[in-house]
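Take a look at this one chain, the form predicted on its own, written out in structure tokens.
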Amino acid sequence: MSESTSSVRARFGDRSLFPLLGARSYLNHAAVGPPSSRVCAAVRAQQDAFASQGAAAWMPGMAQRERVKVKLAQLLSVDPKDLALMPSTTRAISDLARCFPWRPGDRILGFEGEFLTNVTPWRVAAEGFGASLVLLPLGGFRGPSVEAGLAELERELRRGVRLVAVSAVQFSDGLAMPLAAMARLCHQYGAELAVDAMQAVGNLPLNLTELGVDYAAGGSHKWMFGPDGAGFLYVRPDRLAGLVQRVAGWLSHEGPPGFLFPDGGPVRYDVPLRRSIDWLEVGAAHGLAFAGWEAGIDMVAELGVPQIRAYTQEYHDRIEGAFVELGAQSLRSPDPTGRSAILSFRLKQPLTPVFRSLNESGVAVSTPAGLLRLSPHWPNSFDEIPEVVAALARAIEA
């Protein structure tokens, strides 16, 4: 990365690090966080290193991945040794579901409306290991209080549950879940809590140690602006020994790559697998993605996640009322602790023409589950809000 590019710091409401971004108002970070010039420069530097050095660039690339792990651990308030770097959130959850120590008859609890990344792997695991998957409604968590949702969760836990799978933030309406309370309930009844943190990491403070969650997974390409193809899995230290090593590869062994080059002897196959969670780092990774992700993490760290959360909430405060005046129904949680960087609305008008009109006006949004979803981040400026509101007014009137 060039010194001039790396020295440009992230600033709230400033898009100067995103010179290629076409949309005038990019409100779709919950789908893809566009790479900044710093991220692009880091990817190019990694590619140039392999282009010029070939295999000699491999070890520096591995060192770079370890830096990512350390920086990510700081964001999550965990020990780096409790993280495995993965190709994606989906792969992290899938490998966890495969390696979990299931027993026939185990019950898994999930929630209706979750993104498929946090449902399909558990359904497949249930079918393969003789367990069952039950999906609970989320309505009890969407009121002024989460007590109704927690009470319903506790009723199911009393019946016997092995694992509860939940997203830290619901992808469609931005509901932030009460993870600490859910973790306490799970542990009270002998269950474990697995969290899909994809829509939270980078915009919502997540101290995984204090929250008490057992597992968490996330990825690079949304709120941390990295390229796709990089993610993580966190495993609480006291849960590691219970996992079954059903996934492994050549980098899962102790001491790679030394066992490939023994002095005067053949390649060894009897080298034991590591017992640290990085045994799931099974082989060659998408090095360009991890290089870009490091630059994205650096930008988030410069601003601070609590400050990013406050900034996105102020953006929502400024735009929500104007949308409601146009007839949109806000789905923002009445409980401030249930709010995230996602703000969604239900419209009376057909959604597809509105979506098309907004994008033609240079306002990039998304429409998951039949909702109009805004997901601003720190580069968005409050000055753009009047234009976004005017674009919605035109879209509704069309």
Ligand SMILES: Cc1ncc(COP(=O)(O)O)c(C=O)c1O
The other form holds:
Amino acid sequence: MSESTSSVRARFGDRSLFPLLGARSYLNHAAVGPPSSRVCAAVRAQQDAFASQGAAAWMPGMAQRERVKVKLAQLLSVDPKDLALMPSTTRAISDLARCFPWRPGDRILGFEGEFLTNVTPWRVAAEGFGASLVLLPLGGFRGPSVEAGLAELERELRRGVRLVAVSAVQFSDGLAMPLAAMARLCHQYGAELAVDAMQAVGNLPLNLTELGVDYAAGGSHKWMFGPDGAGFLYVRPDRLAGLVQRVAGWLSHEGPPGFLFPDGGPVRYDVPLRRSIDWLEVGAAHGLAFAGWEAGIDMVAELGVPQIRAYTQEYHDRIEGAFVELGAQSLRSPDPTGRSAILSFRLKQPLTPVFRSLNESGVAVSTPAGLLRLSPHWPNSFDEIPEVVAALARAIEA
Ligand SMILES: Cc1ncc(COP(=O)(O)O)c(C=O)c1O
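Here we have the form predicted on its own; I need the corresponding form predicted in complex with the ligand.
The complete assembly is shown below, putting the previous chain first.
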């Protein structure tokens, strides 16, 4: 990475690290966090290392991924040894679902409205291992308090549940889930809690150790500005021994990659698989993505996740009322602990023309599950808000 690029620090409300970004107001980090010039430089540096050194760049690449693990562990307040680097959130959850020690008749509890990443792998695992998947409505968690949601969860747990799968933040309306209370309840009834943290890591402080969750997964390319093709799986240390090694590859063995070159002997196939969670790092990884991700994590860490949360909440505070005045219904949680960096609205107007018009005005948003979703991050400036509101006014009049 060139000194000049690497030395430009991240600053709230400052887009100078994103010179290529087209949209005037980019409010779509819940879909893709565009790579900054620092991320692009890190990817290029990794590519150049392979171009100039070939195989000799491989070991530094492994060391680079270990650095990602350490930095990610700091962000999540876990021990790096409890993390596996994965190609995506979906791959992480799929591998977890495959390796979980299912017993026939197990019940898995998920939630209606979750992103497919946190439903499909559980459904496939249920079909493959003689378990069943039940989806609960999320409505009880949306009130002024989460008590109704927790009571519904407890009712289901009483009927016997092996694992509860929930997103830390719901992808469509941004509802932040009460993970600590859910983990406590799950454990009280002998269930385990698996969390899809994709929409939280990088914008919401997450201390996985304190929250007490059993498993968590996430990815690089949204709130951490990394390239896609990089993610993680966290497994609480006391859950590790229970997992069944149903997924493994050449890099899963003990002592990689030295076992490939035993002193003078042939390749050995009897080297045991590692029992640390990094056994799931099964083969070649997307090294360029991990190089970019490190640069993205650095930017987030420079600013601080609690400060990012405060900043995105202030952005929401400043824009929400103006959208409501235009007739949009805000789905922001009345309970501040239920808020995330995603702010969604229900419109009376059909969404597709509104989306198109906003796009033409240079306002990038998404429309998941019939909602208009704004997802600002630290590079968004409060100064852009009047323009965004004017663009919505034009879009709904059209
Ligand atoms: C909650 C959630 N989980 C997972 C994903 C996808 O993750 P990945 O592409 O890393 O598999 C998304 C993408 O929108 C998401 O919103």
